[in-house]
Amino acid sequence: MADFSPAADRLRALLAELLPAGAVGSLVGGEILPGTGEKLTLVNPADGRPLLDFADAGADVVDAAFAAAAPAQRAWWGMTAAARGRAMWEVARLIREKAPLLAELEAISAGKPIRDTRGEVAKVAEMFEYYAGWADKLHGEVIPVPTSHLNYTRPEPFGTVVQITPWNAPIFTGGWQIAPAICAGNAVVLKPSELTPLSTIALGHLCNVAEGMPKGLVNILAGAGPSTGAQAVAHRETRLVVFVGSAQAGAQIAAAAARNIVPSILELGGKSANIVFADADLSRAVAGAQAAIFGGAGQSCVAGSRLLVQRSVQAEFVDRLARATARIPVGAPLDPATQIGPINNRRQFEKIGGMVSGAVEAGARLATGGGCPEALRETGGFFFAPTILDGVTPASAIAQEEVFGPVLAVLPFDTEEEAIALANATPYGLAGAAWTQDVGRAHRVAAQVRAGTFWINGYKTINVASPFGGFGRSGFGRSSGREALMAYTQTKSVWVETAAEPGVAFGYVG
């Protein structure tokens, strides 16, 4: 018999409260279907130990989950647009009401601190919101052709789309996803990280109970990507296919729908610049530093991961950064003072250990960190302490690579010309900062460094309202504002012909 993690048995009376019977699988059409396949099992990141087992989806459920999208589709696009937000506007209401529910299955089940996950299903809330009140202001254009016609434009849904988005943040970016896809006019079939699937499994169920949604419109596959994940980007019905994750997961999933003639938007990794300049508030710049890395445990695509400070201030900067970030409490997910959770799974904790050990080897120099915390060490959990690598070079692999960790890499500059030269010398483009008083040069380095969002004097601010996404490796496509929803539609061009007497411009009037 499996030994199971303590925390199983509130995992499952919070799964008994969010879910039909408490029963994990996949929902379909409003019902937990359970898998066909073989078992997976989640694991506890704060003690390394089994939470519950569940079977991958397979073929029959993702073709289930196809079947009842269609018809949910095609009644919910033929409600009002009023009647869709009002809909949209009761998910959001339900998630308010199962808050504290959501927050902790959330914490327990993805390792992260609840101070976290309860503003991440705020943010859900407001996401539903947010576009419910787009519902009924999604319209074309008319265009002032040079004929006697009446020319219009119709934003349209593509019809079923395909989510599938990562273990670091899971009802949150299921939510990202969701609500503009929705919003359009799309159904969604959704599968989430086989890590963290039942946080989205639990946002799916409120789609379908609240009042004015169709059963069937938000359908969640709990399931494996190379199966359950592959079945539903190449099937038949497949019209969009949406994937949040590591850019080599990315490039594989973009392949597989153009095989299927299907576009994708990709949110993918980024190795990100936060800029320091000499003459910045460096007491501001030195807490911003800890939040754009060490939030989420450094499990973040916008991560500020490459810290470039100019060379006059570095010692300085440095030091009063590693004393301050050895302060933050790592600890288990459900303390209200843990700042820093476990890392979500055991392959990710080793992988940044591994990656922390190699730069050191390279030469970097380790500031604070490096490896579990003492006092965690006996958990058995994926505890990683916040960690500085110092004096890095850039074209090292902890430079160059994402860690998707709580690991800092610093590189000094001297110029402007060359922190913007050394913020573009990667292939990501995700987001990106710089800390400065000089207004001038903040816009000049905002201007010039590749990236989807960059702060000036701050860090990871987001809101739904605003596009978030990538330039080069980090992805393309838009995930929030009013952008997500036109990636989200199809536009159609529609002819009226006007005149009295149209002039005939091929063949005999009969």
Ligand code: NAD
Given for the second form:
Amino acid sequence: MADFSPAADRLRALLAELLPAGAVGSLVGGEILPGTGEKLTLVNPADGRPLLDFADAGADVVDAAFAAAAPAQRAWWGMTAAARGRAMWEVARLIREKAPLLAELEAISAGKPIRDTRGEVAKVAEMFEYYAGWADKLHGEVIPVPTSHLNYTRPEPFGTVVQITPWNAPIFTGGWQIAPAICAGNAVVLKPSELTPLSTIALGHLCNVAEGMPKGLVNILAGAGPSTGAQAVAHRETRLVVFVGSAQAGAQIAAAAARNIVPSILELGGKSANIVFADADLSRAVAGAQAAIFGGAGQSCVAGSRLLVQRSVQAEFVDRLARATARIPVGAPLDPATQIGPINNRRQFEKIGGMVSGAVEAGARLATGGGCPEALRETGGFFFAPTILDGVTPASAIAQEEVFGPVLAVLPFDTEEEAIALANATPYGLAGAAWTQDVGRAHRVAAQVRAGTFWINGYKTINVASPFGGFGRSGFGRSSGREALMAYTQTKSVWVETAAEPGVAFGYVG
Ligand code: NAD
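Now show me the form predicted together with the named molecule, since the one above was the form predicted alone.
Starting with the chain above, the whole complex follows.
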């Protein structure tokens, strides 16, 4: 018999308010369908105990999701653009109405601090509001062709798009992808991580019950990657695959999409450089370096996991940073004072521990952290203290590989050129930052670091209005902003003969 805890009872109470009949399964055509595959168990990251079981969706449920999506997409695209925008505003209104419940659900099931999940749920509402505004502003153009034709373009939806998301910010990432996809006229079949599916199912439910939204436009598959996820990618009705997750899974998924002759967008991981020059406002940079790596317990794709610090201030900076880091409150997700919650799952917790001990064996100096904080050992939760490793060498594993945990690798540099070379010395290219009071240097560095997002004297601001995505091994394609609408549409070119007596030619004309 599984040992379910009070957190499990609270979770069930939240689900009773957020899901149809409180049942956990895949959301298909607005109804919850039980899976037909293997049993999967959700575990509470804060105490290691089971929260609830559900069954992997399986091929029949995947088929049902596509069958629900197609008519819903036709109905949606047949509505006026203004009506689609109004329906998306209604989704945003429902998200705001249910925000406290959604934030608590996310905090319990993903182990994220409640102060973070409140902010993330509010951002999801903003995403639907932003794209609601775009719905009737998405249009083509008239091209001045050198013939007697009127030639115009129509941005058209792909049809049904498959989205696959990871466990670190489930509802945030779900909204980040669902909102632009439906704004562009598509239907969605989204498979969230099997470790954290609940908040995405709840979001999908709000998309189904909002006034004006066709049932089945948004479908959520509760299930595992290699089974349910792979079946969705390979489905004959899939028209676009958008993947957010690790480079390893991304490569497999892009290959599977290509075999299905379907384009893909990959939002992958990173090893982002946070560069501190000696001329920076060091107090702000100390606070910024903590936010860069330790927010979300380091389980953030854009985490500033490499601190490149100019050698003349290295000792002072690392000392101040380590002392401040040791004071960051680590604890239970539902405690409003908590800034760092547990790692999402045991496997990841163990991986982080292994990477830290490997770095120390390879010669790095542990400036703070290194494992589960003493006070939290008895909880059974996957807590990992914020950790700083100084004296890291550029070629070492800890400087090259994504940890996806609260672990900062510190590397010194002497010159601006060296800082840029170090920043670019991994295969990734997701994000980066520079701290300096020299405005010319700030822009030179921003131009030369290979990254999809770059901050100057700050870190981690992202917004639905601004494009986001990776360079290099961090992926391709852009989410959010106007660029996401381009990614979620395909362009049709329409030619209209306007000549009174048009000629008919064989072969290409114009
Ligand atoms: P993961 O790649 O293991 O899993 C991500 C998703 O892919 C899950 O839903 C999983 O079930 C599914 N999946 C795995 N194998 C699959 C397959 N063969 N076919 C279909 N689906 C499959 O990643 P994770 O451990 O859940 O998340 C952590 C990773 O996500 C990190 O690398 C992180 O940097 C990255 N991430 C990137 C972004 C971004 O926007 N660039 C955002 C958040 C997280």
